[in-house]
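The chain below stands alone and is given in structure tokens; this is the form predicted alone.
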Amino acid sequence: MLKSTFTPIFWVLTPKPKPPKLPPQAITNTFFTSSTTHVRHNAPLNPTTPPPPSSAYIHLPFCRKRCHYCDFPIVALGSASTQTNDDPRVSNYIHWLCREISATNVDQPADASTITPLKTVYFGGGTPSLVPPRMVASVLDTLRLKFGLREDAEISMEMDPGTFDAEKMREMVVLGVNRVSLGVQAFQEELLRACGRAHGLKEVHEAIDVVKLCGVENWSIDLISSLPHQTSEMWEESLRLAIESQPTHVSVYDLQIEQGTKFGRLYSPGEFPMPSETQSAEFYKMASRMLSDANYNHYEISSYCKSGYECKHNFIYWKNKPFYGFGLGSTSFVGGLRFSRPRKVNDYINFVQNLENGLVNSSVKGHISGKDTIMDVVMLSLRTAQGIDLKSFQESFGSSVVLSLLEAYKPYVESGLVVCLDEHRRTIRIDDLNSSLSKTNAEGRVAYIRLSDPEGFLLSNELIALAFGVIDSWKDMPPYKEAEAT
């Protein structure tokens, strides 16, 4: 199942997109002043030079209060709180932001003409779209000045119901934002009360029709499953209502209970009024069945969307490339380190002045474990319909090791919840499996692995801790080889 016991880097199922969770063996602890911040050493497939990062991520941590789900660090400015324009929670935290951005260190090249814009920011949160126009543009303005920032971007933005009107959407757009990510979650009054939203049905339609008529095409709506006391009918009409709504991106996030929530102090798993674990399956089935039906491409475990309309952002965490992470909690992933923020006001402008000071080390001295590093390409991989590149796979970790994964991966094979392809993308069948194994040569005959939708993704936990159990067993990994860039 989706919500089983094993925790992924970046995140299972979530309500919203979190911070990689990273494994604890691979974390390694660097001090400063008042806080300690974890770095993890790991790297993409062409992990000798990587690329400088091309994406920012910008965690704006305001809400008007507290979801009965929510985990992420987030600064709660009140119930009614919806302008924020002379908050000084507000303004005071997009000052040390900007302060954070400008004193990052930059690898710059030599030749100038090579430095790279970002390609994709995505404001993230708390509730973005609390936040004035004004103070965004600061920020984008302040990306611009240290990074660059294409004209062609990718700027996404999570706005709730709620928090804004068409005269703040049109001021997000005229600033670049060309990306809205809807955080509607139910569209049944009953279940947004018992999850503390601060919006309720009527804020839904308005914000959709505000959507639309500023004339954003990429947009997104966001959906929870699996809520305590929700009906296959409920989930069902909230699909229903989404397809109608016509948005260019839909995600499907599974609730996942976490301690020290207002749920985990209420609920356990599994147990009523919280679905059953066959609930929580039916549930994703009948999501996946019903945006296909839609022309809704399943293009990512959580994610489907219209042609053309995959988020750009997010492919960058999913493809393992670098990034960079701004703000309460956020972490970022430059040089083959994953290095998090604070996830407290206080601890966080602490941590900006010591990086300003020259206090802050990111750059640890480690030997990057190769196999922190196969396994994140395996998981994260493996969230998404194209699943593993085998050729940058071989190339990176050597054949050995692809064989490994193909004999374990075997009986899933047969039973339909892994699915192996050729350079074509054209299913290779089980016989021909068996025979290119036989000859000890499927790494050349097999081109992607990847999980069966939709049950080999329900099964995405179990299947990808199989691959970590395999890599694991190896005492001495292959040394690393040069990947071509993909």
Second form
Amino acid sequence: MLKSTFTPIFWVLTPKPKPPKLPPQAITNTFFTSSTTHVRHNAPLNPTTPPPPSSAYIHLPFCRKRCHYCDFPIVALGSASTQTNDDPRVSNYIHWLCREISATNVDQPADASTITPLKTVYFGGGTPSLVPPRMVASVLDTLRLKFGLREDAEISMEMDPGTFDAEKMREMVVLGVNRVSLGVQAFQEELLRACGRAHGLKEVHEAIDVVKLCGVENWSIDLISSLPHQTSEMWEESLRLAIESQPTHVSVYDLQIEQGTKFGRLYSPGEFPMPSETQSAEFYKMASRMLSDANYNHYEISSYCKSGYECKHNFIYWKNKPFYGFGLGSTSFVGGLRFSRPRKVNDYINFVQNLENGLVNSSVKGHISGKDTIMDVVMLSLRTAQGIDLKSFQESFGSSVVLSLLEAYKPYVESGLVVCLDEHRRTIRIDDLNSSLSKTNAEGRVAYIRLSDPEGFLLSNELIALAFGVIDSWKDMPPYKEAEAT
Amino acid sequence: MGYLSKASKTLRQSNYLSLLCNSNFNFNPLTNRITHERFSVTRALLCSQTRQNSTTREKSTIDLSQYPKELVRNFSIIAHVDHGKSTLADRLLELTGTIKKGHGQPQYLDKLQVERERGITVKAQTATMFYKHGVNGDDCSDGKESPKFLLNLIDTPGHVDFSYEVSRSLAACQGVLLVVDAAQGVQAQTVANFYLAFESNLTIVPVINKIDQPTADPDRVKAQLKSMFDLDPSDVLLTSAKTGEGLQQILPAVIERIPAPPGRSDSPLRMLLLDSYYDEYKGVICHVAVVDGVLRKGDKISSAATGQSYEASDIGIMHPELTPTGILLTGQVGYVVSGMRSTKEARVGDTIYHTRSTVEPLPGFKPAKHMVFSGLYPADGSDFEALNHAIERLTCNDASVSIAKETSTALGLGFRCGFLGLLHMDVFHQRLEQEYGAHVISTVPTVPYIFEFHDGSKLEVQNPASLPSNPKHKVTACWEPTVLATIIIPSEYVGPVITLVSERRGQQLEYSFIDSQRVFMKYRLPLREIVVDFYNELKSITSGYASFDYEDSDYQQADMVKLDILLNGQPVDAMATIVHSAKAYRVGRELTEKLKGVLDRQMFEVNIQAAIGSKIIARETISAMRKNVLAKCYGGDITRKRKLLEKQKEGKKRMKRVGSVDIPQEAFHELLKVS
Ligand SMILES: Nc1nc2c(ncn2[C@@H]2O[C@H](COP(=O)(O)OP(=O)(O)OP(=O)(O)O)[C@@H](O)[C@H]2O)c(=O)[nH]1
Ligand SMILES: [Mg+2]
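Next up, the form predicted in complex with its partner chain, please; the one we just looked at was the form predicted alone.
Complete assembly follows, chain above in first position.
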């Protein structure tokens, strides 16, 4: 059972049909157990048709107001709008969103029995919890009609304190929402205000109570570190209060100052009142330490969970598997093509009309180049604690790239930023690595490469860019291509 | 006269070295001539020196056979930097109708983009003019046709780096216009260029220029010319190239005072190859002076240096553009296109003669002496071929650069280049970038040292990296090149200048007064000490009033050591320098501090060390980068992150790597600024 449920990381390896019910435990195991049954030695390097997606991201862009750090495609409705039942902007958008879903070309196999109904749906925003449940229902219905939706599908929703009460939460649960990602961000009134959040601390506590009261078992608290004026005492307090709330999942985002945001105009990274590089590295380490001590697995750069509560939807991204994307500014990855939708409402409506008229196709069958795939796989895998699964990596891309990667990472294995693991996920000591690197079957011994926690994760940009350099020097591969809606 | 004999002795070798100064020079605070961006030049400069005449003028009707050598005068305009040579040349070209007044840019003959941007002449340029002049002062109004003269004017660079151009130009001349600024008076290059002409036995026509300036003091300048060069004040012409005042006397003086060229028209052809450059369309174009005999279009000619034969397929004069004449007579200066493939075949100073005739080769020129060496590497390692091509093309037009391939562990494949001086090096870089689109990293310029080892072996070091840091045999002695420097300053600056020169290990040879206000000093200085910022410093402590010139001199023994720069224990070959042991500590500290400022933080601690042999004399540390974390991929939108990381990767790719330390290109540029 375990072996048959193992999903290879790359779509070039055809997935086996899944059993209908998949307990969370089993998922975890597949990730931390090496599959020994990979026999696809003849797996073609040239891409074949990838499997159709079984995940969908739905963008619900509405917010009461824009947070000072945010540069997403959102629609600010005004601070007073906690109830959006009658807001035509919302109903109008949902209308177009459903039309987009319906108009999407699906390339399901002719044989209806092999159709893949959706296994994960993720409502992201914006503030999805601002959208009235009946509209969420219509989106889910449209999805169900179009693709099918499994009974046990993970349906996540980003929810912000102050935008829902117990009644609304219950309605969402009834609709099938079974995972909540609560945008707490900080447990300090002054920081919430400084970020321009539309809620205060009181709403944070109320929201946590509501989520628990409504029996949502699988829920996450999202926190942001490295906020302006944030002290390590504040950060420690946020982490402590988050842990005390006992969510099954915690996401910790390190604030990025983006151009064009209010923070972008006010602050520059590393300069007061922003924490210094050292300080914000300390914040990251503190999160890693405190959450690990509280029994959360640091399973991805910014994600922690109690055993078995990984976000399945996000894993689709990290495993470089296909997914649909619907709504303003969302990105899909279908048929090997990453496609970004327009970020402005009017452009988006145009796009949907064109889609209906067959003038655009968001899922044209493209063949993603080998080099692109490797880069994506490296970038995404290294975000995870599992790291790069060298076995399937090598099967897909050959052993020479694996060797060059190991060679390039050797100094960092030595300095502890990169960790090599054998198939039982035991750390390979540097001396053993050195001696095996000189042998021809070196890659055979190393089963995984991962970044260490927290030092390696902290330098993930550098380390991934380094890997890109290695891949890039592979001269014979075509360049990266990307489609964007115009 | 005392100066004359003394100075001419010390100036015997007329092979001048370069004045070394920094790239954003501002030669003349008096005329406030800031040389950057004086012109906005948009003209493409592929064949920078060729402007074909035919479109702008009616078909050539010039019959050179009307100009026997008695009617030919060849002269150069020589002067200190900025005293107005090129501007005076403009006026003479206009006066003779060679160029139209008000047409074209000022300093018409400065054709290179670098010349126009910097407002200096880098390459000597020849122009042929025709001028009617009644001999013996005859007025030509009496109806009697006065004869028309053929005048070859050569505008020369004033800057000391290019004095090689001056000496070559003089070989084609019988006289010079020695131009002196009426306010500044005699300056260092005035002295140097005067002696170049004097020792070549050329007739010197002194011209005091810029008399329109309010501070002009021609009488004082006349007195200086008298006392320094024994030039008779009554022979001095006064003019303003700006207003045109006094301009009328110049060409009559040229014709009356300067002798006709001495060659024999009935002897076999001998031509002196003065210069050559590569033209996109015509191939190699040679500038020649016909010393004896006659050259006709279609003649078979041979090079004395290479023995190769060619056919003179196109010949003519620079009027000022290439103007075909089909013939060049004794004493005339012109161009020859002969199907040479590369300027390597066109050796400057070579004698060219009719194939199958036998002639005595002309004396030619001493080869240019390269005193400053530096490595040139493609900024992007993979561009070696492109750089190779660019350098090949450029050296076709600047044969005075020596080129040899070399490799550096830090920078990859590149070239070791020898230059006449720092300005020359700078100009070469600029031309590479502007005319050939090359992007280069240059290593710290060095002078050639000679090291002697315990086993008696000697090594000439043009690249510090080639000197072993821990040699098998102990170094027993080292010699460094020196220069004889001429410094002319107003007397109130003597104190600070002497302090500066002794800091630079200078040794005074001569000290005298030009007149009541100006001091003339001669020093022996190690070349290394003036390579980087000496001239700038000299100018700044004298409020810009100092002028400076030098020529190369003997090697002297010196206590030099190799200074290595190590990054995490690995020496960076391209950063090694040779310094005087007394200055090693200071330079080591400066270099490590500078590097600390330009190196990015890396994923590990970086130790920067300066070392002599195995002894560390300075160190700095860059602490490890703490955090560069990948943010969330919102909504699965990984393309943005991908782009970010690819940009980061590209940045890394442009860096040079030693061990595991990435070195940005700026690091190499920054080091150039440490003396
Ligand atoms: N007032 C005044 N300025 C002059 C005169 N002649 C030249 N200049 C100015 O002096 C500056 C230098 O003139 P150039 O003709 O370029 O001098 P140069 O001697 O050719 O300079 P290099 O080739 O760099 O040695 C320019 O700004 C001219 O406009 C003059 O008679 N009077
Ligand atoms: Mg000039």
